[in-house]
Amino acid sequence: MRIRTFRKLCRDAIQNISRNRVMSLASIIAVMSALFILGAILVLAFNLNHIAGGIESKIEITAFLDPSVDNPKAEAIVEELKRLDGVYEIEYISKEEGLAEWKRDLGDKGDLLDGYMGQANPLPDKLILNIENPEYVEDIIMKLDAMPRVDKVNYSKEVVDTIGRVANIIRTAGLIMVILLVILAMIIINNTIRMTVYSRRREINIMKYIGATDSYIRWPFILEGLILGLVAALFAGGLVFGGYILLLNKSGTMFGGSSLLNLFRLLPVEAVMYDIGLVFLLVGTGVGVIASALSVRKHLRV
C-alpha cells in the first residue's frame, strides 16, 4: 500500500469517526469501561503475586553451629551458604547475642540468666537463613545436614508447606481472574465494534453497489477500530494509573511504617504500568481491528 493511499484511508477513518461521533463516543466508553475493569483486575493480580512472594520470603531455616566454631569459621560458613540457590539473606547470631535476646524476652526475670554469662553460656551460635521459595528448602536442608560444622538444623515443615499452599492459591486465583476478565473484555470490545459497523451497514452496501472495491471499503473501518481501541486504551490507562496512585498514597497513610505494610506492600506504579499498558494496547486495538475486519467482511457479501 502506498503512503499516499494510507494517509487518505486514515483521513477517511477520522472523518467517519467525526461524522458518527455519537456512536464513536459510545464505542469508546464501552471499550474503555471493559479495559478499566480488566486493568483493575490486573493490578489486583500483580499485587497478589507480589504478596505471595512476600509470604514465601518469610520462610526461615535455623542452623545451630558446633561449639568449636569460632567467629572466623562462622563467617566462612556464612559466605559458603550465601552461594546456595534460594538463600537471599543470612543472619549470624552469636551465643552472646542469643543470651542477651533471651534475657530481653524474660523481662524482669532476665536476671536469672546472669550465671550463664561468659564461658558458662550454654547457647550455640546460630545462623538464620531466609529462603526465597519453598521449593529450595529440602535441598538446603540436605546441604546443611552434610556440613560437619553444623550441629543441628531446625525448621517447621508444616509451616513451609502451608506457606507454599497459600502462595499457590493466591497466584492461581489471580491467574483465573485475569483470564476470565481478558475473555470478558474481548467479548465486550468485539460486540461494541460489531455494533458500530452494523449501524453503518447501509453505507457499506451503497459503496459496494456503486463499484467501490472491498479493500477500499474495508480499510477505513479497520483503521476506525484501531483508533477507537487506541483512544479507549489511553483513557482507561489514565484512569487505572490515576486510581492506583491514589490507592498507593492512601495505603501509605493508613499503614505508615508498620510491619503489616512490609508484608502487604503494594507494587510501585512503574512495576505495573508497562505490562498493563501493553495489555491495553493489544486487547483494545487488536480486538478492535479484528472485529472491524470480520464485521465489514460480513456486510460486503451482497
Contents of the next structure:
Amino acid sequence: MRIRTFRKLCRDAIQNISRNRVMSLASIIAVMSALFILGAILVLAFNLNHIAGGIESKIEITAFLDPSVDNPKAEAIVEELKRLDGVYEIEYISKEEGLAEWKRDLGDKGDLLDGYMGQANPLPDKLILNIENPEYVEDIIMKLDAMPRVDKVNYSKEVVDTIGRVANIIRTAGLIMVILLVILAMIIINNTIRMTVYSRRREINIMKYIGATDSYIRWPFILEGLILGLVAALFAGGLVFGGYILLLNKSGTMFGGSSLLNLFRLLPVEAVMYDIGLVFLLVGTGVGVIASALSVRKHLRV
Amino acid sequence: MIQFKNVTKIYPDGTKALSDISFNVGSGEFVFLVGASGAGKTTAVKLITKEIEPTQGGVSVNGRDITKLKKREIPHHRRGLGVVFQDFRLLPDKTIYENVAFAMEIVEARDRDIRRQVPGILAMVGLGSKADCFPDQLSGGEQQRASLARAIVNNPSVLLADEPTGNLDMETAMDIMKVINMINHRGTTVIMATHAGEIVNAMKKRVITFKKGVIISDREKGGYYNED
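Let's see the other form, the form predicted in complex with the partner chain, since the form predicted on its own is already up.
Okay, now the whole complex, with that chain kicking things off.
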C-alpha cells in the first residue's frame, strides 16, 4: 500500500469517527464501561493475591539450637539456612533475649525468672524462620531435622495447611473472576464494534460497487476499531486508577498503624497500574481491531 | 464491448430470471433494457457488475469473459464500469465532493488530479455549488447527478444505470437523461435498465425488451412497448 493511500485511510478513519459522533461516543462508553468493570475486578484480584501472599508469609518455623552452639556458630547456621529455598527471613533470638521476652510476657511476675539469669538460663537459642509459602515447609523441616546443631523444630502442620488452603481459595476466586470478566469485556466490545460496523453495512456495500478493494474498505474500519478501543482504554484506565487512588487515601486513614490490618493493606497504585494498563490496551485495541476486521469481512461478501 | 451469450440465470430459490438470452452492445452505444418488474433487466445489469454469476452461458466486457474473473480482479473490473442506481447509493457521511473524490481515491489517483477533476465533473452535472453538501441535504435529482458524477469521474468505458430515474419526477428525470445523454456523447457506452416508457420513447435509442426472462424484441431507435 502506498503511503499516500495509507494517509488517506487514516484520515477517513478519523473523519468517520467524528462524523458518526453519536455512534462513536456510544461505542467508547460501552467499551469503557466493560473495561472499567474488568479493571475493578483486576484491582480486586491483585489485592486478593497480595493478601493471600501476606497470609502465607505468616508461616513460621521455630528451630531451637543445641545448647552447645555459641554465637559465631549460630550465625553460621543462620547463613546456611538463609540459602534454603523458601526462607525469606530468619530471626535469631539468643537465650538472653528469649528470657527477657519471657520475663516481659510474665509482667508483674517477671521476678520469678530472676534466678535464671546468666549461666543458669535454661533456654536454648532459637531461630524463627519466615517461610514464603506452605509448599516449602516440608523440605525445610526435613533439612532442619537433619542438622546436628538443631535440637528441636516447632511448627504447626494444621496452621500451615489451613493457610495454604485459604490462600489458594482466595487466588482461585480472583482468577475465576478475572477470566469471566475478560470474556465478558471481550463479548461487550465485540458486540459494540459489530454494531457500529453493521450500522454502516450499506456504506461497505456501496464501496464494493464502485470498485474499492476489500483491504481498502477494511482498513478505515480497523483503524477506527483501534482508535475507539484506545480512547476507551485510556478513559477506563483514568477512571480505575483515579478511583483506586481515592480508595487508597481513604483506607490509609482507616487502618492507621494496626499491624494485623497491615495484612489487608491495599497494594500501592504503582503495583497494579502497569499490568492493568497493559490489559486495557490489549483487550481494548486488540478486540476492537479483530472485531472490526471480522464484522467488515462479513459485509464484504458481495 | 458487452456480450451476453446464451445466458441463463436461475436464483437459488429456483426463480428463473433469464433464460438463454444473447445480445451485443457495441462501443459508444446507448441501449435501454426495458420490461416489467421481474422481467430480467436488473439481473442483466447485476451480471455485468459481477454481483451475481450466470447459471449458464457467458458474459464478456471489453472482450474478456468476466465469469472467469478471480475474486481479487472484481474490484478492478468494477472500476471500469460507472454504475448508478435508483437509490443513488451515495456515502452518507461524505460530502458530495468527497463522494466523487472517493471513486478516484480507490484507484489511487493523485491528489492533484482529484482536486482538478472533481470540481469539473461536478460542474458538468450541474452541482458546482453543492460540493460541500452532504447527500441528505440534496434533492433526489441532485443526488442522482452526484451519483452520475461519481460514476463517470474515472472515465469508465461503460455507464450502467439501473432505474436511475425511478425515484424522480418526470421533469427531474428528463434532466438526468440529458446528463446521461451527454455522457454518452463523450463516447461512454450507456446501458440503462428502466420501465419508464415515457423516457424511452423520448430518447429514441436502441431498446431491448425483456419479458419473463427472455428478450422479446431488440430494435434500433425503438420505443417502449407494453408487452401485454
